[in-house]
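Here you get one chain, nothing else, as C-alpha cells; it is the form predicted alone.
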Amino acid sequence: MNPRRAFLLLVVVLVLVPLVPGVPIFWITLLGNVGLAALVAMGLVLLTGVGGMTSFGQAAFCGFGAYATAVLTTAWGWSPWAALPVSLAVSGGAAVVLGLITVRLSGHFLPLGTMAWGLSLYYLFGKLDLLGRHDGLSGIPPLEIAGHALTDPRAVHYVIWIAVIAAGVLTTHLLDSRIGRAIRALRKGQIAAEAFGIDAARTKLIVFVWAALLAGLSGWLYAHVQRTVTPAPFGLNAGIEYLFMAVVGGSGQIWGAIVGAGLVTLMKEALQRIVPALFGNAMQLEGVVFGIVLVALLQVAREGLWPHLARFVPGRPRTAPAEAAPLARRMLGAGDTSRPLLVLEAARKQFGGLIAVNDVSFKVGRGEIVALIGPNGAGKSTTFNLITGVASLTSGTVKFDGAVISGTSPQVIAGRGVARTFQHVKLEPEMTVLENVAMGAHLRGRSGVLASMLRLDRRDEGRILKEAATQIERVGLTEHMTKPAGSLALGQQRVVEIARALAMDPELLLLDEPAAGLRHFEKEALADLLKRLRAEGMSVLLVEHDMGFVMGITDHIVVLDFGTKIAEGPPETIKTHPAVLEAYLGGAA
C-alpha cells in the first residue's frame, strides 16, 4: 500500500471509531489514553531511537505541562486554551535548563542523569503546596470549543488525535530535512557530524526540547481530560513505560510510537483482567507477566514492530530534484598565493607519557597534493585530528590560510573550508548514499527547525540534494545513489565519504586511507579524480599505505615514524631516502 494511502486510512479509522454505534465509552477512553502516551513516545523515538540519547525522565515533562495548566486554570481562572502556550513554555524552559546539563553527558551517564532529575522532579511535585503536594490539584476545567465543554470522551478523542497526527507530521518533516540529517548523525557519535559543521550540542538540545514539548502537550491534554492531577503519573515508572513504548514500536520510527503506545497500553489493560482471573487476586503478578511478555516480544522483534508493519507500506527513497539552483561555491585559490594554505608549526600531541605527534612541522600549498605516510602507529590519523580540531594540541600551532585554527572547534574549522574522510568509515548505514552525501553540505543550507517542520525549506533542501547527487555522479556511484550506505562494499563506502567531503565545497581535503579496499581500476579512477581536484585549485592532504598510488599523484611527501617527522620532499627523493627505507619500506628494500 502507498504510504500516503495508509496515512489517510489511519485518519479515516480514527475519525469513524467514535461514530460507530455500540462502541463502548471505555474503548474510546482507552484509545484516547493511547494517543496521550503516543505523544510522549514520539518524542522519545526522536530523542532515543534517532538521536541516540536515552531518557528515563520524559514523564516529568508531562508533569510540567499538566501542573502548569492546572494551576493557571484552577487558581487564576485561565481558560485551558490560554494556558496551553504557557504549559508548553514551562515544559520547554525546563528542557532547556536540564538539557544544557544532560546532553553533554555521554555513555551510561546520560540515562543515569535523566533518571536522577526524573526522580527529583517527581518528589518535588509531591512537596510543593502550590501543586497540592501528594494530593494534587482537582477541579480542573474541561476543554471547550465554541462554548461547548468537551466532557464526552468521544469529543475529546478528536482533540487528542489531531494533536498526535499533527505532532507526527511535524516530526516527520523535521527528520526529512538538513536538521533531521544532523539529528540522525548523532546516533553513531558526533565526531563525523562535527567534521561537517554540525553543532552537536545545539542539535542535541533541539531534539531534547522538542521531545519535552510533545510530553508537555500530552500533560496539558491529560490534565483537562482527567480533570485532576497528582504526581503519580509523572514518576520514573511512567518514564520507563514510555521508553518501552518507543522501543517496542520501533526505536527509530516516528509512527511506530503509536503502535508501541497502543500495544503497551492495551496489554497493561488486558493483563489487569486476565492475570487475576488465572491466578486470583492474592498474588499481584500483572507486573511480572507484563515484563516477561515485553522481553519475549523484543526477542522476536528486536527492531520493534513498525519495521515489520512497514513492509506492507514500503516508502520511496529520497531522490534529488531534476532541476535546482546551484549552491554558492568557494573561489579556490582566491587567497594569497604567496603563502601556503596549511601550516603546521611544531605540532605536538601528548597523551600522558605517550607522545603521539612529536613537534611535527610541514606545509600544504595551494592546489597541491601532499601525502602523509608512515608505519601503523606513526601518528598520521592523530595529525589529521589536530588539524580538524577533533583533538587539541599540547603545543605548537596549526594555521589555515594564514589564520591560527588550533584551539577552535571542528565546526569552525569545517566552516573555513576543511573537509575530511576517516580511517574507519563513518557513514550512517541506514541512510541512503544520497542522504549521507547531503550531510556534507550541511553548512551550505540555511533552513532552520521551524522552516523544516512547516515544509518551508523545500527549495533549500532541493539545492542540497542536487549538490549531493552531483558529487555522487562525480565519484562514479550514481547507480548506488538510493541504496542504504551500509549495503555497499567497504571500498565504495570510502568513495561515498569522499563525495560527502566534496559536498562541503572545501578548499582543503583531508583523505585518510582513501584507496584502502579499492580495486585497481577504482584506484585509477580515484587518482584521476584527485588530479582533477588539484587542477581546479583544491589542496589535498592524504594518508595512504599504497606507495604506488602515493608516488603516482603526490607533489610532496611527509614521512612520520613514532610521531616524529623523519623525511620530507618530492616522491623521487622519498623513494631513495635511507631513513624512509629503513623505517617504512624496510631496510632490505
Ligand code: ADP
Contents of the next structure:
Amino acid sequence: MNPRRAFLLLVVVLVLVPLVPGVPIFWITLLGNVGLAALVAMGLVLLTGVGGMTSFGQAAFCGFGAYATAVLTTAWGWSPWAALPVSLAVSGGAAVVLGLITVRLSGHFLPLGTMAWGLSLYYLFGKLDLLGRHDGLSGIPPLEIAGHALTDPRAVHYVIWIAVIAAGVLTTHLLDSRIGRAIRALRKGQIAAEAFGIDAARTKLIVFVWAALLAGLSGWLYAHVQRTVTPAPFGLNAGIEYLFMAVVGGSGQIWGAIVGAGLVTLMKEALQRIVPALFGNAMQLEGVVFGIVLVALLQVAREGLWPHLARFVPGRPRTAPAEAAPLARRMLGAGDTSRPLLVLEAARKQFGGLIAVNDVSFKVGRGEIVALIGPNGAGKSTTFNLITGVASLTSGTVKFDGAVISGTSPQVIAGRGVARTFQHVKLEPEMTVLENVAMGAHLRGRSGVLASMLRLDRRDEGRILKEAATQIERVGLTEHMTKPAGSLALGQQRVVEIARALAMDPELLLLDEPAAGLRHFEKEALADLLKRLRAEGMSVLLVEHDMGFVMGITDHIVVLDFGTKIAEGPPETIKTHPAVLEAYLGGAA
Ligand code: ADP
Ligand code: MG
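The structure above corresponds to the form predicted alone; please give the structure of the form predicted in complex with adenosine-5'-diphosphate (ADP) next.
Time for the whole complex; same chain goes first.
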C-alpha cells in the first residue's frame, strides 16, 4: 500500500467509525482522547524526534490553551470559537517566552529546564484564584456549529480528528521543505546547521512554537469536550506520558504520533481495569505496570512502532524535478581582484593554557588552491573553525574579500560565500544524499514556514532539489542520489559533504581532509574536480595528509606545527624545506 492510500484509508476509517451501528459511545470517546493526545505528541515528534530537543513540559502548553478558553467562555461569556485564537496566542506566546530561555540550554539542561517549567506551571495553575485553584473551572460551554451544541461524542469525534489530520498534513509538509531540512540539520548539532547559514536559534524557536500551538489546540478542544478543567492533566506526569507517546510511536515520524497516542491511551485504559482486578485496588499498581510495559516495549522496538508499521506503506524517496529554473549564482571574482580573498592576520586561539593556533598569518588568493598541512594536533581544524566563525579568535583578525569576518556569526560567514566540509562527517545519515546536499542550498531558497506548510513552496523547492542533483552529478555520486547518506562508504560521505558545500554556491571552499578514505581513482576524480572549480574562479583551502594529492594540485602550501606556521610557499620549495622535513620526520632526516 502506498502512503497516499494508507492516508485515505485512515480518513475513511475515521469517518465511518461513529456511523457503524452498535459501536459503543465509550469507544468513540476513547478514540477522541487518542486524537487529543496525538495532537500534542505530533508536536513532540517534531521537537524531540526530529529536532533533538527533549521536552517533558509539553502538557503545560495544553494547560495554557485550555485555561485561556475556560476563563474567556465562563467568566467573560465568549463563544468557544472566538476564544480559539486567544488560546493559540497564549500557548504560542508562552512558547516564545519559555523557548527563548530554554532552547539556549544544551545537553541535559534542556530536558531539565522543561521539567522545571512543567512543574512550576502545574503549581501556578493550581494556585491562581482566576483559574479556580485546585478545583479548576467548570461549566465550560460545548463547541457549537451553526447553533447546534456539539455534545454528542460522535460530533466531537469529527472535530477532533479533523484537527489531527490537518495538523498532521501541515506538519508533514513543513518537514518536507527547506525549513524541514533546517530542523533536521539541528540534530547533528548547531555547528553543521550554521555552516550552511541556518539560523539555529530561530529554527529551534519555530519548532518550539509550532509544537506549543498544537498542544494549545489540543487544550482548547479538551476544555470544550470535558467542559471542565483542573490542573492535573497539565502537570509533569502528563508531560512524561506525551513524551512516551512520541517515542513509542517512532520518534522521527509525524504519523507515528497517532500510533503512540493510541497505544498509550488504550493501554492506560486497559491497565486501569485489569490491574486492580488482579492485585486489588489498594496498591494502585497501574502506574508501575504501565512503566514496565513501556520500557519493555522500547526494548523490543527501539525506534518505536512506526518504522515497523511503515514497512507496509513504503514511500518513494524524493527526487529532483527533471526541469527547474536554475538558482541565481554568485559572480565568482566579482570583487576587487587585486586583493586576496581570504587573509588571516596573526590569528590566535588559546584553549586555556594550550595555544592551538599561534599568531598564524596567511592568504588565499582568488582562484587559488591552498593547502594547510602539518602533523596531527597542529591546529589545522581549529584554523578552519576560526575562519568559519565556529570558534572565536583569542586575538588577530580574519578578513574575507576585504571585510573583517572574525567576530561575526557562522551564518553570516556562510552567507558571504564560505562553505566547508568537516573532518568528522556531519551528514544526517537517515536522509537521502539528495536531501543532505539540498541542505547546502538553504540560503538560496526563500520559502518560509507558512509557505512550506501550505505547499506554496514547490517551485522554490524544485529549484533547490535540482541544484542539489546537479552538484551530486558533478562529484560523481549520481547513482547514490536516493540512498540514505549513512549507507555510503565513509570516503563517499566526505564527497557528499563536498557536494553539499558546493550547493551553497561558495566563493571559498574549505575542505578538511577530503581525500581521507578515498580509493586511488576516487582521489584522482576529486583532484580533477578541484582543478575544474579553480578554473571557474573558486578558491579552495584544504587540509590533507596525502602529500601526493596535495603536491599535485596546490598553488601554495602553509605548514603548521604545534599551532605555529613554520613554512609556506609553492609545493616545490615546501617539499625540500628543512623545517618541514624536521616536523614530519621528527629530525630523522
Ligand atoms: P589538527 O586538525 O591539525 O589535527 P586541531 O586543530 O584539531 O588539530 O587541534 C589543535 C590542538 O588544539 C590539539 O592539541 C587539540 O587537542 C586542541 N583542541 C582543539 N579543539 C579544542 C577544544 N575545543 N578545546 C580544547 N582543546 C582543543
Ligand atoms: Mg583536524
